[in-house]
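A single chain, nothing else alongside it, follows as structure tokens in the form predicted alone.
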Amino acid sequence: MALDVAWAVDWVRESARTVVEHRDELVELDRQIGDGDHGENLKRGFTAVVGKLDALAEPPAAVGDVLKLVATTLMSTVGGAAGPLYGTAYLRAAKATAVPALDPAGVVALVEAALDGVVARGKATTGEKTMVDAWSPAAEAAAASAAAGGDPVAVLTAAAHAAAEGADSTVPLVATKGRASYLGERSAGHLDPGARSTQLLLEAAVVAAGRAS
């Protein structure tokens, strides 16, 4: 199966979803080494995006122009380090998802957009303790997927599962990139916030693909 503008849709409501159930968790984890704000910034953020989807007049026509609706959401609602973050990331996605429903390879290309998004944004690489840690694993595993014949929800799972594994690998990492890494040796023993909502993100993907099949 393909996965389609309404999927896309339950994606955007799945996320806000789990954001407003992982809030606290995610406060947590940021109170830890950052400023504390990630979870209440993405509850935020994702509240406003599905205040916009009810407010639409038409449904949108193309999988990006759902994920576009996101960016420019996040990146207006959303403080922190968070908004450019995400905003460029679904930024970058929607571009490359300008079709009215994802094949395999469309999936590929979405999750490889968001990571080029959160890179060129955020300046960082892998093992910095940041949501590359997350994203650069999930584009990884979708493109393996798709390369051994995967379908659409299986190289969505594929990326979801890697993300899951990218975000336990920050928990030794020290942080050499954003504000934890201004407590150098200390940030080591903590999972990173951003890497730990990215794979929230792709997991709440995997949730409304499972409901559209």
The other form holds:
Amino acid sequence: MALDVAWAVDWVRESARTVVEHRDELVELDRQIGDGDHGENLKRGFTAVVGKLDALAEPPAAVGDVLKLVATTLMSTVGGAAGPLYGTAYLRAAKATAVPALDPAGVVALVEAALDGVVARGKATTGEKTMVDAWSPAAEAAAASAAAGGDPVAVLTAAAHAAAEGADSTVPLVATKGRASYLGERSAGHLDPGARSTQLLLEAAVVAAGRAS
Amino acid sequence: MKKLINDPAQVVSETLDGFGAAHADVVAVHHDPDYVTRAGGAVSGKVGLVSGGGSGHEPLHAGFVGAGMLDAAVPGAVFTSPTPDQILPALQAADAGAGVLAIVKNYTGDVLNFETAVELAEAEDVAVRTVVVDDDVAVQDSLYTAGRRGVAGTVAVEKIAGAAAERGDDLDAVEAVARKVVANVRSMGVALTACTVPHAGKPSFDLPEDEIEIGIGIHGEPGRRRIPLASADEITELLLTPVVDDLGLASGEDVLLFVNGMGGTPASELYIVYRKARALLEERGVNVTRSLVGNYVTSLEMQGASVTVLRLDGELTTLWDAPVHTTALRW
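Alongside the form predicted alone that was just displayed, please also present the structure of the form predicted together with its partner chain.
Okay, now the whole complex, with that chain kicking things off.
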């Protein structure tokens, strides 16, 4: 089965729900190595996205239309580094998914485009203790799953699973990008909040896909 | 958490409402999106100056809007940079035909959001130049970090570039003098206590009673290292030495010495720090010809201070001395 616009809308609502649920955890992760606003900022952003979805007169025609709404809303409500980074990720993903429904290749294109957006805006690579450490393995796993003949849900699940492992892999790393980099060696031993929120958003996509199938 | 607030989500907008009402002769507050401009709007033919950043650093930046300094300021959520849709109308409002200089502190969020807003402004035919302030010597190596942070030295950049714009310098000249200040200003800070962001409800980092953080930024983030509490003189020397060394100050040079409070430290303690910093500079044969002491770039109720030194020449001294009429700085 393919992942359609209804799935994309459900993904957004599930993202908002999980961000609210994990708000305090993300604030605490960010407090340890940053300034403690990541959970609050994402909650503010996704709450605004849901508000805009509710206000739409007609449902969007393409998956990309939903993601574009997410992108512009996050850019104008989140602030900090997360606003531009996630905003750009969703904007690039929106361009790659301007279709009514995603086949396996479409899911790969979505995740790869999001990764490209984060890298382009943040100029980070893997190993720097950022959300790239979750997006990058997610993109690789999605491509591998599609090549092995996985259906869209399997591809998405592979991506989310790899993002979770990628997020965990940030714990021992010393940050060299973003706010945590100012801590130097003391940033080691903490889970990166951006990698964790990336994992949560991709897991929300899988939950929504489970409901769609 | 004990704070004089109503709803954590309304802190910034209620702050702006009070600020605008109290200082209607100097500033005008705009909502949806939130930004602050001079009461009379942009000055025809003058280069516009815009800055912004997270709230919680008051009086930075809105307190420096007014004649001789900024034309507009953009406050984000507490300790969170503003968004492009806030920055864009501020850039447009500050443009009176001579272009705009955006003064950005080197924090990842500030840089990314201003970058986006500047691209949007240029698409609307507003000529914008950007100067990134990175005066914090606590961050030693930009190879392994996001680069030096922009902290209290930002006040000097805004004041001096503001004076250049006010006297009629064109965009190239205002940008050049701003870059000159950035190249010659350095800061280092210390926190004695953490602060509490309203929506977080608990201190931004855990600091034992008998320890202090050396090399803090201004967003409540921890510093580079933690040391046992020491005397004011010892701490002042720890702050000033890397600043002077990084500037490569030589005997006979003139400087501005700026001791900035982080919000929770009384003026008396800031003057104790100033006294020692000045003595240390004079021991090196450096002439302190201009001074500033007070809470100008704060971190909510954090106890602590930063020491900023700006190398002065004739031009920078003249521009520093030029009249300024803002709510937080005026002479």
